[in-house]
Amino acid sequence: MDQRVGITITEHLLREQRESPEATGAFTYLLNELIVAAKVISREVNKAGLVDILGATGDVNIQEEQVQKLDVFANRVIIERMRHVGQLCCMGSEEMADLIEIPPQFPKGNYILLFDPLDGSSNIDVNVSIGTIFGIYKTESPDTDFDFLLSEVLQPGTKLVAAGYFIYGSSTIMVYTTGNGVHGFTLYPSIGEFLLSHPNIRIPEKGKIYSVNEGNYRYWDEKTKAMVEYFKTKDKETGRPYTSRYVGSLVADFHRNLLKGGIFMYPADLKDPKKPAGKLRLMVEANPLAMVVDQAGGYASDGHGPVLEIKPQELHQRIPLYIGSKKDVEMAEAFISEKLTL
């Protein structure tokens, strides 16, 4: 594949399409429409301080979290942009309890889009990087009847055909994979195009950064406490201590570690009895990022095994997440499974 820095995302997608004999163009069209939705969201994020789209709406979403105004906007943009493309049989959003039906006036296809419209939205008001996470599956049967879709949607991450994220920060960047490596594109506002800026991203096998909300320390079990202490303990031979970096936007912490190496962790804790399995959502957050990091040479685990191999039981299932450089995640996994102790 041509990895020339500066080629457009459209050209990149078309080149991938030409290299796949069975490609019909439907998938390329689908991704192009998602990119347009991200451009619209990026524009609104960049002027958030100038218009009345900051702050909470007063509503609570399916995750029992305060809904931010930009959350609502981003969710609506993606749904309205994607429902008419003719390639989707349904969608699923982190913001909505049920699957999103494709209206009967629009044609359907065999792809399923799952997304977190605005990850890290609690940071909007303080101008911290936020993002959109997405994963795309394909139905395993030709039937696109909405009544039979939930079983089609609940596929393990190994079945993803594409995944990625858009990060809205000092610049807007799209990182994605279709199972043929990981590539990053930066939006150039003056021409309105995403241009290839990070070809064939590879995460270092071992990093020097750990990312975790240590404010939850008192709610962790002893295995988790020991694991974090390991990363903080000085040991010249193993390159410790690690540097602590935690933004509080999953997509921002993940993106930094993908480029520089390290581990992001959101362990299970006892802080909220309603969420004993962890906070992050398997289908719309963990699986897409797990596919990205896997394709970049890293690893994602729930503490006991690969995230991508988990068979989901429900649309909004939560899991613990350890994701990043392969050796760092394997080390965390060893602590959680009690194969290693301090």
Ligand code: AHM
The other form holds:
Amino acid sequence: MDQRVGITITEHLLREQRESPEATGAFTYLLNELIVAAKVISREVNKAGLVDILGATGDVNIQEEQVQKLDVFANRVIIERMRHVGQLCCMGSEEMADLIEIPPQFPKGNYILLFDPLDGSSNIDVNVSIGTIFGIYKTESPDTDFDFLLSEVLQPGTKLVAAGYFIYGSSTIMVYTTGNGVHGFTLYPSIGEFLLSHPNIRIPEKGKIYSVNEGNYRYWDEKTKAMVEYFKTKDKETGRPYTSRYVGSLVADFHRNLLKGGIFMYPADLKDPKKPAGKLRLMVEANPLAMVVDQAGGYASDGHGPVLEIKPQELHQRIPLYIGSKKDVEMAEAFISEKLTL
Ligand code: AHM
Ligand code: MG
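Go ahead and give the structure of the form predicted together with the ligand, now that the form predicted on its own is out.
Let's see the whole complex now, leading with the same chain.
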């Protein structure tokens, strides 16, 4: 067993900081504050059934989806907690159309925080795991000019300095990477601390699980249909058919496949002409999880190449996503490029 199992997230961050000669402590402070925000959200998620916090507000967000009360709460907690820490030059949230500027009364720093405050919102009301996803970029020269900031935010995932997620499930778990492996921490509610429970996570090279919303089958192109048929087809040698698992919370589906192996996909579909690239967002969902999976030995693709290498065109850009065990994602790519057919 790894000797470090049980150390607190703070100690872990400090150790990483000490190993990086140019570290100033700013980043450690930033992540620590994000962890506090996640603890507040976790507490609220856990008592969601007890108070009048479930259900929709009646508003529709910029993605034209129903806004849930907990979404609004989580978004507010992160923004209010993070805007005064002094390490950020701006933030971007799935729930907000534009970048979130740091108010003039607060100091600014070099980091950019992008987040999906509460992913899997359709599962809030039914006690299924939901989560918070985050990615952190750095800019060399922070500026207050909006256009400048947006151009700094639209960096490919290869430039992420950290990424991860919190999953509010049967326990609350934080998984993160700073480019030095992937580590998971479990929140012990009685002491209010995240303790290292999953050091150096490695995703199996090939899995046995495929995760996709198969209700969209009729909206897929023939290549996508063939790929899913492939995972369902019986073949002893390649370990097929795979098992189907789909919760409908990206964080939960991703986390399971990260630990057990497999592929999660949200392909492009013809369901909504306004969303031809599928549902998931590059900056706040795909890129952070792509960095995590990459650091764990897996792979994330948009069907044509690495997600991390996509140069974003806009803050809320959507992409098709294939993510998980390397061999399974490469198999999906082979179907999309028609190198493989059924
Ligand atoms: P959200 O961020 O508004 O919750 O939407 C993203 C979620 C993902 O968590 C999940 O993978 C996907 O939407 C599920 O979509 P669908 O219900 O179409 O299968
Ligand atoms: Mg989401």
